[in-house]
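What follows is one chain in structure tokens, specifically the form predicted on its own.
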Amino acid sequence: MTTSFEDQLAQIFVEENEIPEIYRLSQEIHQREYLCNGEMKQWNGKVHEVYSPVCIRTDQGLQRKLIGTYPVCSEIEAFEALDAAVTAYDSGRGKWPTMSVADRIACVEKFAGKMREQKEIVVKLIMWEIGKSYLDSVKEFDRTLEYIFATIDALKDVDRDSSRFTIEQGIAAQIRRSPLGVVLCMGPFNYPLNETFTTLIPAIIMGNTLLFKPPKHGTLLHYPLLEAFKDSFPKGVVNTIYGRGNVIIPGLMKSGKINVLTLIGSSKVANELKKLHPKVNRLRAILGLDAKNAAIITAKADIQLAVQETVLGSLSFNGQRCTALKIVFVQKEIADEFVRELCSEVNKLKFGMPWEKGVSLTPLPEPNKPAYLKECIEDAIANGAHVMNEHGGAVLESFVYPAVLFPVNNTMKLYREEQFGPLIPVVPFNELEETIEYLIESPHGQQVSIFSNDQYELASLIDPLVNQVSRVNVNCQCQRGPDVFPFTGRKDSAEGTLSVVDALRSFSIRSLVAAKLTESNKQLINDIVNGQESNFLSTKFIF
């Protein structure tokens, strides 16, 4: 007997007790602490409600599961949590701002020892809260430890560069980086882990304090970790805040008392929370925002390998990851052939539960999302599109199956718009310059994929388009890796540059201490050193 796709999908939601005992949670997290000022606080007010996107089967039919809560709390909380990371910094002179590097890398790595510890816990919060498959949510945990020690490296190799004075016409100086102050860091919920501490951890670690606000998705697998950054920090150098954020945070942007807004998002948050600063000049801001990067296959590229990479690109986490392959253009005389290779390479993929073995597809997180790839699958279509892949747009509770969308145009709304989710759009086109005027007349600006075997054609895209992208790749996927590389983008995708050392410098400011090479002040600048009674005045190496 044949099983139809509508059963299929429904297959893939299980009941609770077939749930592999190793990927379960052993019980509820229901949060009712929050960090501030050095003290587990407790918490006994309002409580959000975190389901999983994974629907379990009951009587009543499919159900989200219910794994935890977690605080709502009130702007009373959040200017408490300021005002002890206000404290902490003590307008550069506190404990944390003045310690020396080599100290605040031991308490950096006294961190990541103690989050090791609670990897099997935070791994299996990753898969359940935003449904990221177990095999890649171990990943974001693993690579998230490697980023926090090659910061560690990076760090020390700019303290050992910043240990010796340069004398200049007369004047000797010794130039390091000091922190800004005050940092207010929002990650993102498709890397919750991993993209947040690509900002909180160089942060931190510059001598900056901190108020972190986990994302709306992912917030649970965080709690875990409050303890160790307790005990492995000064108090109020780490402090949490939870509620509403159009609640909590205004007031915090309002009281001019940050001093860097780091935030993974949207560009239209960033914008209106950096205008409630009473003095934006004063205010940095390391931003991570919309994306909506191409991919342009031109008849001369190896269409094989520009499907694999396309599907890797668009699909990867459910097409949910900022560096997503968001729009393909297509050269027209090889359109047809490239859309039939896309749909059978999609068609492969395994779809269910994140703990299933070679699983590609899972549940989305959030509520919505599948109601607006819906929306955009019937405007796509009431255009002139086709859905081309069987099955393309099927939806069932939170699963969205892949729909590979062709021809589209530009008067759809995924043309433009950012999905965020397991639709590829296909664009034929006629012209290279067609692309390059899209990518031109784009708000976004931070990466395309090209696909040509040609060096003319290849050089005739990459001299204009790194002027309008922060990264080209050449017959690749777009990505953010290797962490060592700069991420960042133009226009309303980004601002300031990460990667394991621009993000050093982007939570910092070169300072330097001078003098006239008089003999009172070599007597001088020699006694402090030599007395190693100055944290920043020193010649000390950190090997």
Ligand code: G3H
The other form holds:
Amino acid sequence: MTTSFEDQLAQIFVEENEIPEIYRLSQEIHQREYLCNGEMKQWNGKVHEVYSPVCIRTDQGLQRKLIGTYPVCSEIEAFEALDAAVTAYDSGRGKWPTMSVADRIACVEKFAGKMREQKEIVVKLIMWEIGKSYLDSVKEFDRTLEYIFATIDALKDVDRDSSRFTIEQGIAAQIRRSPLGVVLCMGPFNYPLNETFTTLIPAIIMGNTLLFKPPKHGTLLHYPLLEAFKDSFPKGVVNTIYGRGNVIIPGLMKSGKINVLTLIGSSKVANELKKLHPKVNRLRAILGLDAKNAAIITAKADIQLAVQETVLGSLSFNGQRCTALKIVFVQKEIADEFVRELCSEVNKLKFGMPWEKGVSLTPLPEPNKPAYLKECIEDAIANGAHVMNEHGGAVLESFVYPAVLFPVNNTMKLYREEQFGPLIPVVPFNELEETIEYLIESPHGQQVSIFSNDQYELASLIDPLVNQVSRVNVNCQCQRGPDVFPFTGRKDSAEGTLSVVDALRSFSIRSLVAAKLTESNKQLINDIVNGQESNFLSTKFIF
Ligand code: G3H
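Could you give the coordinates for the form predicted in complex with the named molecule, as opposed to the form predicted on its own above?
Below is the entire complex, every chain and molecule, led by the chain shown above.
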């Protein structure tokens, strides 16, 4: 007997005792401590209750499952953490910023080993806190560890290149990368571990000290790693801050003691925070911000391939990726066929609980998201679009079934707003120029995907588009990886560049020691190097 969609949707959430044993949290996690100045400090104040996007069927109806609580600290604790980071940096004279690169690498390796021991619980917490499928949660953890080891290898390379003198015009110089100071690091909820660590790890390894605020959804998963931070780094190098961002962050920025702001979040928040710093030129910002990546599918594209990539690009993790395809332009001649095929593929996707095998669509962590997505759908319909796939936009509590909307036009919210959810707006177009104009006018400039099998057509899109966005994907979806590729954006999409190597550059500045090559200077430099008196002026080679 086949079950109807309505039955399937009604059954999507299960009763407590139906959760498979291996995916359960053995207990709720009530965090009452935070890491500051090398100590796990006790917290007896207000706490935030963490409710999973996964609901449980109970006699009282569907209820989001409580998985734990974490501290809601105040500005007082945030400033304690700031003082700890400032003291540990000690104007660049602290133990950590002056430590040899080899010794800093050893600390990060120790941390990675301890992090690996926490894999099981961290993976489960990713799944429970943000509703990411179990498999993708495992991938996120593994990708993060790989990123750490790749960062270590990249830094070894950088250091090897710096372990020599450059001689020009009678001047000898040793050129290295030095830290910048105190870094305020805030990650996003959609990749709460991975994206946070792609800034946090390079920031630390380059000798900076850190204030780390975990994302609102995706905080508890960092708790099992706090001991690892405490045991692996000198005190004050990594400090955690908890609490409402709008309460604890402005004061930190106004203090002028933050040297680097790294945030993966909205451009609005980034703009506001940057402006609070009293010495704007002393602040470096490394930001991953809004994006509205477009797919441009021409009449000369392989429709099947374009459909497959659009599904992946717009619906992986329910469309909650900064790199997700958030608007799809299709040339009119093939628009009907494309939309038909797209709907048929969307409707094949399995929806359900994050632990189910083969599941693609899962509940959403942001409590207001279903209502916002509904509003976008209604707005599109009111302005002439239709929901093209059966059941598109159906909602049950935190779960939203994907909707393909067509034909979308410039009067609709979905034309410009970053939906960050499972809605696929499809815009029909006549001339390629219309799509280029869209990207020129867009406030975003992260990536684009172009689909065509015609070399001339592709080339005519590539040349204008590389100057609008920072990555043009040919016949495939947008994505960040491989992690060695530069990840950045133009306009309101990013500031600074991340990649394994670029991140090391972003969180450091070149500094050099230079001397005229007189006999006495040669002797002095040799004495310092041979006596291993300096960690900077040194020709030690890391193997
Ligand atoms: O949310 C943005 C992520 O960096 C996207 O990474 O393209 O590998 O999923 P991804």
